[in-house]
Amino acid sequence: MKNKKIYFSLFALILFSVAVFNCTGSGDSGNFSDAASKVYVAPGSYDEFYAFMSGGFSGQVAVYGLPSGRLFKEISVFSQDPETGYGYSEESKAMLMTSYGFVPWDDAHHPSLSMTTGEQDGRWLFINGNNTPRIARIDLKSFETAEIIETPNSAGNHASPFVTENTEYVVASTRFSIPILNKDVPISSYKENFNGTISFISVDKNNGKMNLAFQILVPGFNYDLARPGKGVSHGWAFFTSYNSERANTMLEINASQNDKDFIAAVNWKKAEEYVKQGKGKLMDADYYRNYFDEEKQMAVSEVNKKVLVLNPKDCPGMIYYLPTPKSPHGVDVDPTGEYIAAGGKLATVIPVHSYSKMIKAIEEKQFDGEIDGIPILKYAAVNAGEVQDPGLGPLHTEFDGEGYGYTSAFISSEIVKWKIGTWEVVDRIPTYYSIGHLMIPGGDTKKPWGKYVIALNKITKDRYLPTGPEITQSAQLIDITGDKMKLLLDFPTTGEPHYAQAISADLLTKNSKKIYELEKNKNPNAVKSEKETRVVRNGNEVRIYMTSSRSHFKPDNIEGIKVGDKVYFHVTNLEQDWDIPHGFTVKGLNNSELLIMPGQTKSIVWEPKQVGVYPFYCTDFCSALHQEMQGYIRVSPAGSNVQISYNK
């Protein structure tokens, strides 16, 4: 009987999708040759956009070209990467240090591009680590992770790391409320002892350095997603929350009882004033800030011991709750900053709030009670309208800059297009299948490009060749330049793409880094010429200062290494040509290879366990004589009298 119910539900869902397709006349592009021409990027030509997609459980960020869907690169962020040595090399290990120790993995969800005056500026990309609460900053000159900061007093760093209009802050909030400060209490005391936090991490406008400026203590709900205001609403940030019931078990039932949950509207400019007035309380908190020193080519860790916390009870006017149906996931602000659209996972409408109505309601004190010192505004007083028939399970909205919003509907697997102001649905298109987020290039900015919407889908059964029990997830590129949306392209994605951002390629290519200047390399283990290469023993620690260039290592024959030694290879790539990296590995290396960019120095540790002669070689094709780029290390028994020697 149970199976019959499941089959009936699936059949009903299929009928719904077919009905939607037939009634609208939209859906798959009817002319696939036309679609192919729109996504074809000729050999030697460039894509129009870079798309940055979160890797989810991979902990990384994937870079694709649009409209081609070609994968260009996976940026190492929160997870070790044996392809590049990130998190394995001595220079990069510190990037993955946390208050919990060395954590070489995370769950990366929401990329967010830096902005100036509400428009993408091409400087940095931020992304959250959801499991071990962290925020990373990626330098878009080098496409490498430049900094990672922990967010203390947080668990499940999900509503993160969304960027304010001028990248004054990246904002973040906790998905899982916990005791603050964390302590040993019964889980059944959730309502009494558990709270959430909203974090504001400041970003230096010149160098991007992140600093945890302050946190706001909030009731123990689950905080899901966020968007800062823009234009008229600049100075505010909006966070969805659910589980206003404050349940702590069987949340799929117990956190879905209330008809409305909340959007938390935070006046961060007023919060700044309270910080200046000394209203914040310093709390103990161990958290790391790791950054990559580009001159020294080494990651450095700073340990912080305090965080400034503001309590809404002491800071009136800093935060308000906007009632929002039901279990809201996304919250998105239109290009003008006036309208705040929410996606209630269990709602039958898309509620759209008005910033100006919110301000008026605050001024007129149109409150409907309060929670822990936070006033609740009346729904009718702040609501601008409701989009009817938005599909089943509306999640997330982005805007095209032409007066329309586009919302993903998870259960009915579709994108719904609706008109701002009238709130009427004007088009819908099926997706394949179970769409989560969607993305429009610049769709969270004042000036979206508005050419495409990209569906980020959780399931791809029957869309690709099978690959065993797990099938790839996918993105779908949809043309939104006409009255009707048209599917142009499916392409598979790495990891689990939760959210993505896209930017005009022109903003990045002009600043793209090609080499690291050798003369500026201040790594203490660098050698600037083959004459400086050497092998140095200090007890059972041996350091090999090596160079790589087309097509040899120097030195390439080394003797006097003994079983039990700890051998450091410090390899400097002497090349100063674009796209001439060199790889390095040695037989028996049990961590990863090194991939060394032109002008860089990287280090790896090898601990030989057995006597013998071990080859090492270049792992990255560099020239016609790449195969000849190799060497040997002789390993003698522990205690032997073989002296260090090498070819000079």
Contents of the next structure:
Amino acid sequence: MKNKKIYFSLFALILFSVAVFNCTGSGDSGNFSDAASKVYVAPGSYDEFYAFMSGGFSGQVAVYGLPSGRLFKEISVFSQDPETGYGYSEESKAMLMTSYGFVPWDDAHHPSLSMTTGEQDGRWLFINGNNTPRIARIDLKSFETAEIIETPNSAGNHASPFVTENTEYVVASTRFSIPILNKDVPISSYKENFNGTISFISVDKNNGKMNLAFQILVPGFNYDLARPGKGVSHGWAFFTSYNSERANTMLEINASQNDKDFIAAVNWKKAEEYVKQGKGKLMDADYYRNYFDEEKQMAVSEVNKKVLVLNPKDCPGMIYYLPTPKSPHGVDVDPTGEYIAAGGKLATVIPVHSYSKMIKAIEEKQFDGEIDGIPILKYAAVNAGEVQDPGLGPLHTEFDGEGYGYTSAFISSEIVKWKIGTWEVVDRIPTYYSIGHLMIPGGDTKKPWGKYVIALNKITKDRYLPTGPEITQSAQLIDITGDKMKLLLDFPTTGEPHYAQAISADLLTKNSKKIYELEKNKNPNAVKSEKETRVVRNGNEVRIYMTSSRSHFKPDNIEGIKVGDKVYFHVTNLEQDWDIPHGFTVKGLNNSELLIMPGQTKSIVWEPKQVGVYPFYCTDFCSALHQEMQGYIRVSPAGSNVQISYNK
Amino acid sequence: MSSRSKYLMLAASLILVIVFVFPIWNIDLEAPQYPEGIGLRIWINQVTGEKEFDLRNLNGLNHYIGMKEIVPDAIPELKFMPFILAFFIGTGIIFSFTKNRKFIFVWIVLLLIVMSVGLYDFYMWGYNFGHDLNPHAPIKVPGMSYQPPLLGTKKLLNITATSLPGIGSILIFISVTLAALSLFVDKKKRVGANV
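Swap state to the form predicted in complex with the partner chain from the form predicted on its own:
Every chain and every other molecule in the complex is listed next, the one we just looked at coming first.
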């Protein structure tokens, strides 16, 4: 009897503990069955938004659906992709050419959608290569990389590629200051020899073609992030900088000494005037522009040897410094263009500057000295307010279009919601863990869809099934339609989801390409019908012009190849049907397979080293007889007299 | 002939002009992996896909069952059918101005005969394509033929084929009705005049 009582008490205690634990032990709040229905996209239904997330160190861009968090595609941008042949095929290798040679990887940080009158127009997505300074333009009809331009006089292309209101420019700057032109100097001569640059890359409004319009030479700080103005502040662009100490060693300590660093406010309309007046200097440079010629289905490189550089000393009124506490990281402009919020990663407040106050301060010459010809405006004269208690390590701010800013706080792992104007914090929600950027669909435009905010987290620790030392990074979808933010969904991401953009799906779905028209394929190595297929020897170079269609290659048996030959497979996919790519590979191919879209031609080089018979086959399960889609190549010894022959 | 019947006959003839720009028969195919549909359009002078590349894609699929490729240029009917249609338009216009009811009657009968022959020819075309299969085709289902239905819906392996007259056929039907009406209206009028 007594025992039973004890057992009962124990049982009650356990129940009670479980109940308490359930109430308080989980960091997650909210009703998850309700959350599930908000992110459930029924089979066969479409998501409301496309989200484009940078792959960070993967160098690519991943395409997700929101609110489901489903992954649709990884777009090859800066990194080779053996799955499709990107960066390996003869048609795509040129995309990854730089003045440093072939660089088949990068560190891709900030996707940025093209805009018209400050709203997303669904034409292009830009993204920076941080390591080897580059900017890529992705075509949102084909979801493929269409162009990559290098930026000279730059090292660490981090503050990039944010677009101006009508995509007049994508901006860039150099995170690492360097000698300009780069030369062999002692690193300790940093203060004399090192400078930064800010770049304006124009975008042709008809075809998207990028052109480095001009650069501005700036003091040797570290330029970190940027946002062009919009609405009232259209015509300006804002760049954060840290290391105004101009330290060159142990920046962790030495660049964290000043109470305030600077946001550089650039009047780019004024800069354009100075360019017209001939104030720019043409400097020697060496940088690539690679573009994908869609008609030829082939990347082409051009090398540029000059760049136009403006010096603030010759161009008064073009650039001002706004003092900003402390080592600011992000700089974000609200939908009206009036407020400029800085994420001072070491600051205890979020300083928000006012565009109209800045203009007034410039008119009244409220300066506090100057650096290398750049006037420093007085902090009090430009500051609109400070958000107090914004969490530790505030980095980035996005806006919901309803009068609120949402700032990520890296160190305290949270998103803080604050009110524009009163600068008071109205809500906060934990993130799991160490949030970097955050993103509201359209949250950097004049017209945000203030429905969700996505937290892009650097660390996940215990949030998912562990997969050894390397575990996934993640995104978190948070509902912001109510007064309280509500966590709806966690989902893993490829690479590091550094920053992201999202766009209403209907802006893209209607334009999404289904096939490439064979008739319009101008690739010099294309064959438009099986009748045109052939094998041509020219010395030790053999070109195989072949076709693929369900479920065969033409030709499918090839003889007369010899060890020491350089064999080009030029494969044209004759299909004109949606979602019928064909793959191609041959045994022992040293570079990559090919994935060829309907109507497309791709080429890969093979240098067989051993005598024998080699099968080739289709790698994409294309049809019921996919396994029959194969052929053989006979490789004879060097110097043998087996003639080229093939069946058609 | 009254002016009313003249205009009816004129309308019957002119309406046939529109037949040049609309398909006379539609064959629509549905299959699990073609949620967007795939189809054939048979015009007075051509065979096309419902969408730009449908015919090409159908021919691609058909080789699995050993069906001959549909090559519109190799179908002789498509060459002379436009002339037959032009003949009916021309004679129809002339007959609407001549006051001979017999001619119109013959015109109608002839058009009905041509329609029937055309339909039979179309059936045979479908029959031949569906039965004259390459014996080396990869997919051979014993006893299976792939003749599309003349009218209605039929299941062919994974594909549901639906065959229906197109706007062109409906226009021809309206034309015949109008021509017949022109005779009828005329007769009624004359009866009235006699009273």
